[in-house]
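Here's a solo chain for you in structure tokens, the form predicted alone.
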Amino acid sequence: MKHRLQFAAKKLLRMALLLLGVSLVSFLLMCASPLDPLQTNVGQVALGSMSQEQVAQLEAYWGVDTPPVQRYVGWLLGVLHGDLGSSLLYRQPVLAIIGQRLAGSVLLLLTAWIISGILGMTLGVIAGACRGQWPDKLIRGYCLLISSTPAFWLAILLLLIFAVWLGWLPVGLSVPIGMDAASVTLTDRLSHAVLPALTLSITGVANIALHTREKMVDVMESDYVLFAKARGESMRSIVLRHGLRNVLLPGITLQFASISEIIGGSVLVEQVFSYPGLGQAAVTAGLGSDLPLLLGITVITSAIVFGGNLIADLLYGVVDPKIRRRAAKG
């Protein structure tokens, strides 16, 4: 037990710092950015119809006027006291609407991380098994087709047929348009959850299941597996007892590791289909200059990728026995 005390107090302590880069980096790309808050947000008409007083008391707010070090420094103070500062669009607190907006995609990634993770795996080891022949081959194709397929328009594609030509689920947004809130049931947003996920999780297979294909290959390439076939084992034995358990270590890997480009991909799908969900918002928030909204979601997403990593070495010790002895003895 202290051995994975210790080790999962190395891990966040490298998270603490690589959030911290992760936040630095961010920040120096936007204020390298081309966009100027004044004029994106309020109009150079607008602007030219002000007095200087008031186009002082904007830039004071949009933070034209104070000197970089000065705002990340001030933000980053605040990120210590627990205060991710207040979003300049919303006029809100920068926690709050990420946890507004954090609600709304849960389901989405979650459920799409789940599909493409279960159907990656099972993908990936029918072809590894099969390899060289029609399944291999069929399963191969089609995650070439998809990794190069470009995820706005899949979910583009995606929106014509089953939304527009066949009228089966909505358009676009998590909820019906003009319903009350308080009327909205699950059934409904599970309704407009589906064409979202949905596209998430067949861009989210093709990795996984390219990966577990070659681990797949070579374990049965191995030794043991050909003495276990001259033992007269049957195929289906051999996946199930050897294949499945060496290739479950790479899987937990592969999965999550996806939880990055579940994420990423959301921001892309979340704007065609308008779902109001992080991704939305952390495209509305780099258009519109909104610096402390854009950190605060860069930094809770890299917690979640680098959380999922530290979760996924953990199980490791869980899964594997001989990595469990080996820790205890170091």
The other form holds:
Amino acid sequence: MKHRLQFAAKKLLRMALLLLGVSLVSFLLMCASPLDPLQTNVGQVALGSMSQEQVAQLEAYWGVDTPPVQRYVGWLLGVLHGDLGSSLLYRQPVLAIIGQRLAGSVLLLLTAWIISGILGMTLGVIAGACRGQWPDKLIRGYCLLISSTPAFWLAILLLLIFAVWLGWLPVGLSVPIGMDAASVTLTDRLSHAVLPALTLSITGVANIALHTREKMVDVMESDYVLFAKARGESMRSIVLRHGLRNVLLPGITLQFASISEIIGGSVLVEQVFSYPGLGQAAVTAGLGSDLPLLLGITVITSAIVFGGNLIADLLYGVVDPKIRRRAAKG
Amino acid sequence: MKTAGRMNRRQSTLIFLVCAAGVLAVVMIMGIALEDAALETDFSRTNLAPCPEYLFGTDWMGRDMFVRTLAGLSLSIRIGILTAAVSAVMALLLGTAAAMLGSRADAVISWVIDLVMGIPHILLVMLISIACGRGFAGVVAGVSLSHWPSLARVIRGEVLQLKQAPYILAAEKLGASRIANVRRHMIPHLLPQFLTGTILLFPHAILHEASVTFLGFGLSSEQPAIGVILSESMQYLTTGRWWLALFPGLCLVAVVILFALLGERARMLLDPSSVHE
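Swap state to the form predicted together with its partner chain from the form predicted alone:
After this comes the whole thing, all chains and molecules, with the earlier chain placed first.
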């Protein structure tokens, strides 16, 4: 138990350092930008018609005149007090915006994550068990096709088919337009989330399915499966009792490591569906040079990704007795 | 089991490689030649659905979508080659440095790899693109500076393993110089991995270029890039102009699949463990 705690503490420390690095790198990248926030948000014409004082005031608001070091240290001190600063575009605290947007995204991310995980694992097990036969070829072809398809184009395609052509589902947003917030029903929310979640689930499958297939192929060629076959076990029982158990662990790890991809995909998909989630906020912040908001989103999403990796590392020890014993010895 | 008249797998793979590379080269060259034609507007032929004359239809400014798509694909392929090459060189340098320069360098480089992989890919490309002022430079810098970590990790692992491999240790004991050792024993082993890794970077690079351009952080809207074409098509979806989005996207998928297959087949040819299959 002590080793496990030590291991977790070490990982947590590393994670904190990495997050610090992420914030510094993103801050520097945004500071290095030659794009003038005043020009992009206020516009050349409006700036020209303003008095010197007004321009100076705006510059102070967008933080153009403060030296970068001072800005970063100020931001870091704020973070230690649990304050990520205020968004310049939305004029609200960054944490409030992220919380609000994340609540919208979580529904998408979680359903896509679970569906793609289960579907990918199932397809991988089937493909691995039928190596070389038609189900395997079909699944591999599907994975190649999906991993070569940009998420946003798939989103456009689904939008064309289900929203424009068939008219079954709404075109975008998370609630119907012009409706009172109180009268929005759960069905409304769900029907608006179906297409984005479907897109994300479809794209997330390829990676996990291919990896699970590789593992499954290894398992099927192992001595213990040969022995099981010799004993006369049925294919079904071999897959369920020997295959699935051995494939599950790397599959779960991979699934936790894939959080980064799902978040990346959600940026694109939310943009296509105008779904008000975290990804869309990131694009808005990026295009509008809203430094505090983009910085906040980058740090929070990276924290989620690192958290996923940490859980994967810890799960390895919990699930696999071999690793647990080795860690205890070493 | 093959009959004498049929080609073996190696030959058919080689023919496939040549054909795929040929198709991609033709698309690239045609795109460069048609770049001016892609920008040509003609208001007498706006919003035409696909027909024999305009295979992919025309848009609201009367631009021929087939020509625009070709030009866009060509641009994507060129950016893909450029960024994949830069990424691969970075991966090679950092991967070998991590493995050869001792534990401290290894710790630093591994930390940087973890850092880059921790930021969701598309966000990182966006951030770097912003730092370079968006546009062509932004996309190229963003994609090439964000795609090296996974390949660098592979190369680091390979070199670490090679350093301890019995045949390398034996060669050292036999008095082979360091340079000779690297040239005769390490590079032949690393090269196939590195080459296939590089080819397999293309699909990612092309997809991320299109995605970032689609979001508005990449190539400017005057350029005939696939990302620009698709983001413009978004405004016309609900009015039923499906061809604006369908064909350019399909072509992009086809190009990416071709690159992915190219990488997979090249690996089968170069990898000693599957070369005789």
